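Only one chain is included here, represented as structure tokens and corresponding to the form predicted together with the named molecule.
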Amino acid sequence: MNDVFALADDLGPLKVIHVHEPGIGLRGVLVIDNIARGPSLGGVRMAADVTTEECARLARAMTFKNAAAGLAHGGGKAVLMGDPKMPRAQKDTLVRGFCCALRDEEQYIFAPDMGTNEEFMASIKDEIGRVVGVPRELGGIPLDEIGATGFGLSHAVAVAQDFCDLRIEDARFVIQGFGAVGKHAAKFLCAAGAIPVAVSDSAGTIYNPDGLDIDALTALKSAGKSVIEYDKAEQRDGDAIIDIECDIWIPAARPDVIHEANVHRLNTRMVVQGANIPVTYAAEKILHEKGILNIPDFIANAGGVICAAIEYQGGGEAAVFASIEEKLCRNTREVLEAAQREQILPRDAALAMARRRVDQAMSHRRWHIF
């Protein structure tokens, strides 16, 4: 238990609950950070390899990214250990296990994350109800499917060209991970007139400087193909995709895939952060020092759990797109206005923003974190 309260702070995390099942080899942690501001959610993530650290630290950036995002929920997250291309009927065990031990912690909400969809969702409701993200038969909003946030990407996109001099219609840009986020993102923003000129999946890049059709890409993934059998562009190795010029950089796919060693790599003028935590601080510190606009991820990729949290106060589709473009355009312009006003990195005006929001609704709390 050292390394759980060595992780502690004044933020949290209130509660981390393992939870042991041998007999079906179940094994799996709940962290709820703070739920200061309402219940938590976050989602549940299926890995081999996740870690109890992980799943606190991933809690945290849950609880910022929702105070940032002005949402009544704090942050928690779910993780399970497992592969999660296992069969679906182990896996289905698993999740309703893992919920089923958690049926009392009613200050964490389910929702999806990498390695589980709104297939086990649907599970987790049929036990004990309290989720997001289940399929539309049962009353859910299908956020990768309608682009949450790929469409919310797409506002901060528009919102920060006002402060890099860019224009947003004939902007060229490059996705890494061309999936649900990534897939959208590229159809809003050539919707707004932009040009995707490379695109990379698991399997590699493709580039042509004329031009991708986007259409013709997602056709492609929805077949369970890879981007790379587009024939009207060049390939590349995936790691190519770093060097691309382009004017608008967006990383949809891995963790810390831009750090300290190949951040000079990048020709561009704006990263926008798909993925979550995809840059490391060190390298966001010398794209700063480079001139080069970065988005943090909790700012630009809020898309999802803003439509996560209308899902569970009953909404529907049309406030979500309302709510994701209201949401993302005043908070990216808030956090780039701090930024150039303070002369400090989007990231610390970002975090200062979220810092503040939690801290105030502590401030009305008997209990700190609680």
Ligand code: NAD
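Return one more block: the form predicted alone, after the form predicted together with the named molecule shown previously.
One chain, no partners, no other molecules: that is all that follows.
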């Protein structure tokens, strides 16, 4: 808990709630960071090694992401400690127990994240109703199924190419974390003419300089298999994904995968952050010094939360793609133009933009955070 208090500032966090039910093996945390713009919206993440501090950092990222996207939502995040590959019935029990324990926390809206999906959001809807990202048959917009985050990321790349003398057509890209975000980002980038040369998941990395068949890889993942079972590529260990030469490198898995100790291994022209907080600030400074363009997480990967907000407001899929394209293109251009004009890191430009929007919302509140 001390680590969370060390992160506290004038924006939050508003609440940190620990949930513990030994009878079912439930350990979880909810961090509601800031609700000046509206009820917090953020995903439920499951991982064996997730921490309260990580949850607080992710909640803050959601505060800035929602503000940058112009959404009427604040930032929050929930995490469940456990193996996301546990038996479905056991996992469902934990998700249901967690949301029931948080039934009265109306300042937080549940959404899918790493380790959870629309199937488990359906369980939350059954228990408490305050959730987005539920299956289509329950009236939801399944953001993982339609690839909302990957779609937005591809538009961020389309804008960013003008800032680093790069063309998407024939650009070689690498995806670290071929999951819900990574596979859709790959699909949309391939549709724009880019070439995937390497991807990884928790089991390892595959590499083929002539390109990978994304449809075949997606089929493997849908069957519960690893990308390393793809037989038309060279197999390497998971960490080797960092060293592969490419034009666009996309982290789409866990936080802090790129840091001061390994950032110099990247051999790319552009980093586009598909995951939340995947690159440390110190590493981002090094990328900037090396002339590698870096698109921050809460700018590049906002497609999913835009989709979730539209669902919460009762909108449909037709509105989702148009809104994601408009917001991602506008924000990416605004951030990169400010970074170029002021000679600052793209993250600093993005933080300044998002902070202005949060501060404006807070100025209209009786209580700054409430």
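Just so we're on the same page, rigid core means the largest C-alpha set that superposes within 1.5 Å between forms. Positions refer to the first chain, counted from 1. Just so it is clear, the model here is predicted, and its values are computed rather than measured.
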Look at Pro209 and decide if its Cα position differs by 2 Å or more between the two forms after superposing on the rigid core.
no
Superposing on the rigid core, I want to see if Ala223 changes position between the two forms - specifically a Cα shift of 2 Å or more.
no
With both forms fitted on the core, check whether the Cα of Asp165 differs by 2 Å or more between the two forms.
no
